[in-house]
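Consider the single chain below, provided in structure tokens and representing the form predicted on its own.
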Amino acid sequence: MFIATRVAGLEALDEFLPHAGSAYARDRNHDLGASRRAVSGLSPYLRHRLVTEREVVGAVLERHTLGAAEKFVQEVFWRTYWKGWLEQNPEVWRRYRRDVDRVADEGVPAGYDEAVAGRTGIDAMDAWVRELVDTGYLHNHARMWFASIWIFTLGLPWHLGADFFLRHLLDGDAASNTLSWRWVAGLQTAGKTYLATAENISRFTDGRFSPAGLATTARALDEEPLPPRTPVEPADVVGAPRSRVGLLLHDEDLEPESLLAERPGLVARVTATAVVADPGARSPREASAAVVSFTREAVDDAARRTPDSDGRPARTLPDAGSDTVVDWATSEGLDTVLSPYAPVGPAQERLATVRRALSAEGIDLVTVRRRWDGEAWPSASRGFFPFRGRIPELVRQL
């Protein structure tokens, strides 16, 4: 259903543009099944930055006023907000990873295997499991219903549901996925939960589902207090490139042209290019075949679009290991590896390991953060509503 190329993402954007105004605001909460007529379907492209947030919002606002397209623009900024919030609260990600790793060692609780196999006996849940596994996608409203039923009706740990999503969603990223599940569970906004009801599900699926036996109450989960937030670092470029620079793309950001256009002084120094990804790092239980395939296709597409100084396509590295990156850098005679900044999540963890390995060989790793993130993330220090109030200003700036 989703073709993992930049061209396909731009075509999907162009097809959606007429519907990004009042039609989206009216219909966006309706899950009509596989047709997905009410939503854009752009999230897998935004997640890998095959298409950027700036491009999407810019194209929409060439066609509609901000007032008319407010709901859609806010949805794009939700992903930015989640990333900025997690960037300032990385302990949330670390705790989630520890909890998932612990289950991998100790075994899953009763009811988990039936749930992920689509055998709960709740027709909507079982259908959503099949849709997720088959397509790598679920409507956002269905994701909320799914998470609520998982936590409050089935009584399963939220982090295992989040892990199931992250392994199967083509658009799954550390921030949006983890924090959305926490919001349903009453952790993200402390004490505020989301309760799925048969009436709401029936209304917004046009009567396709009306599940019986759902929980009628949703008691918020609790957790140990989080440490004080870490403000977003002000520097957009961490480190200073030297003479022979190699560009290393990763699956968090596969659109180098606009990234480097923000830093034109860096372009001339790039003599070699490579692309790397590790979708399996999403979970100790491994990513789905659909996620792996989409990511590999996206990486191959980025490699074709990113020639080096001699016009050669970027090298697609066979794996994301530090030794592999070091071998590429040394074979190209590099003294600096330039890479898009990776937000909190598996890619950031991987780059930290790569940085140490490169440093041992006398090679610097320099990361570049997009202006979109640098401008927006500091405003994600509290809830979304204060952040939402800044969206018109951010749109003007960006």
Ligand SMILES: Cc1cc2nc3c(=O)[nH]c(=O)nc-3n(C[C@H](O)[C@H](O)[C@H](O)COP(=O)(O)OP(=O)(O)OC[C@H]3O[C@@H](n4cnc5c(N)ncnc54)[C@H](O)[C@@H]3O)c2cc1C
Given for the second form:
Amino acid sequence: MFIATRVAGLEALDEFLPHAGSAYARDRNHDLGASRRAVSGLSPYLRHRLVTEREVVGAVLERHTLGAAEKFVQEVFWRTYWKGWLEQNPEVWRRYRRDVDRVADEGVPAGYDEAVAGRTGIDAMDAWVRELVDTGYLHNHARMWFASIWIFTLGLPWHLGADFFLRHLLDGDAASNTLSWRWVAGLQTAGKTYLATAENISRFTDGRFSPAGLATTARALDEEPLPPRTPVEPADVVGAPRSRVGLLLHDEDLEPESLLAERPGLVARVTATAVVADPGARSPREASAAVVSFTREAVDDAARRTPDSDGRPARTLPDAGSDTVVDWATSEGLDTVLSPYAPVGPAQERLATVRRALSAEGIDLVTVRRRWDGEAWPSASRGFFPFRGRIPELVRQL
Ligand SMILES: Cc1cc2nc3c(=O)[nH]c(=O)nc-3n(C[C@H](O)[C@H](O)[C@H](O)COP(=O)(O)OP(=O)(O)OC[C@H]3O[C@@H](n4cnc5c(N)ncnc54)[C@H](O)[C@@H]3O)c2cc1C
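Other form of same protein, the form predicted together with the ligand, not the form predicted on its own:
Expanding to the full complex; the earlier chain stays at the top.
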């Protein structure tokens, strides 16, 4: 259903454009099942930056005024906001990873296996499990209901639900996923939970589901206080020109043309390009076959779109290990590897290891952050509402 190419993403954008104004504001909360007409379905493309936030918002605003498309533009900025927030609170990701790792060692709690097999007896939950596993996608409202029922009706640990999503969603993303689950659980906005009700589910699924026996209260989870937030770290400064520069693309950003266009001086210096992804790093458990194949196709697509200065297609590296990256860099005789900045999450962890391994060979790793992220992330220091107030200004700037 989702074809992992930039062309397919741009076609999906084009098809959705007429609906991005008042129709989206009116209908977006309706989960109409597989037909999915009310929402864009762009998240797998945005997640991997096969298509960028800037071009989605740009195309929408060529067609609609900001007033008419305000809701849609705000939703795109939710992705940016979550990334910027997690960037300033990386401890949240570290704790999430630690908890998922620990449960993987200790075994899963009672009820988990039935829940992920779609055997809870709650018809809606069981159908959403099947939809998620079969398609790699769930409507936003279904994700909210699912997370709420998982936590408050089934009494399962939120981080295991988040892990299940991350392993199956084609758009599985460290920031949007972890922080949305925390929001439902009452951790993200401390004390404020999201309670799914049968009435709301029935109304917004056009009566397809009306589950009985759902929790009627949702007591917020609690946690150790978080350390003070850390300001967004500056991306690497691109230093003096060096002789042989390679570009290393990864699954957080597979659109190099617009990335390099922001730094025109760099393009001429790139002599080799490689693309790498590691969907397995999403979880200590296996990522779904659909996620693995979407990511692999997305990487191949980026490689085809990114010939180097001699016209050679980019190399697709067989794995994301440091040794593999170092072998590529040394075989190309590189002294600098440029890479899109990776936000907090598995790719950032991986790049930190790669940086050390390259450095041991005298090769610099330089990360390049898009203006979109650089301008917006620092404003994601508090709740979404103050951030939302900056959207018109950000749209003008970006
Ligand atoms: C529990 C839970 C887990 C989630 N996990 C993920 C995840 O792993 N990856 C992910 O990309 N999104 C996640 N979301 C956010 C949201 O559900 C999806 O981005 C959205 O459903 C994607 O469908 P769409 O492209 O048709 O959205 P549209 O409604 O067409 O929105 C357009 C774009 O805006 C962004 N967007 C919309 N809603 C949100 C939102 N609530 N938060 C962040 N960005 C948003 C997405 O980039 C999306 O493609 C999660 C939400 C919840 C409640």
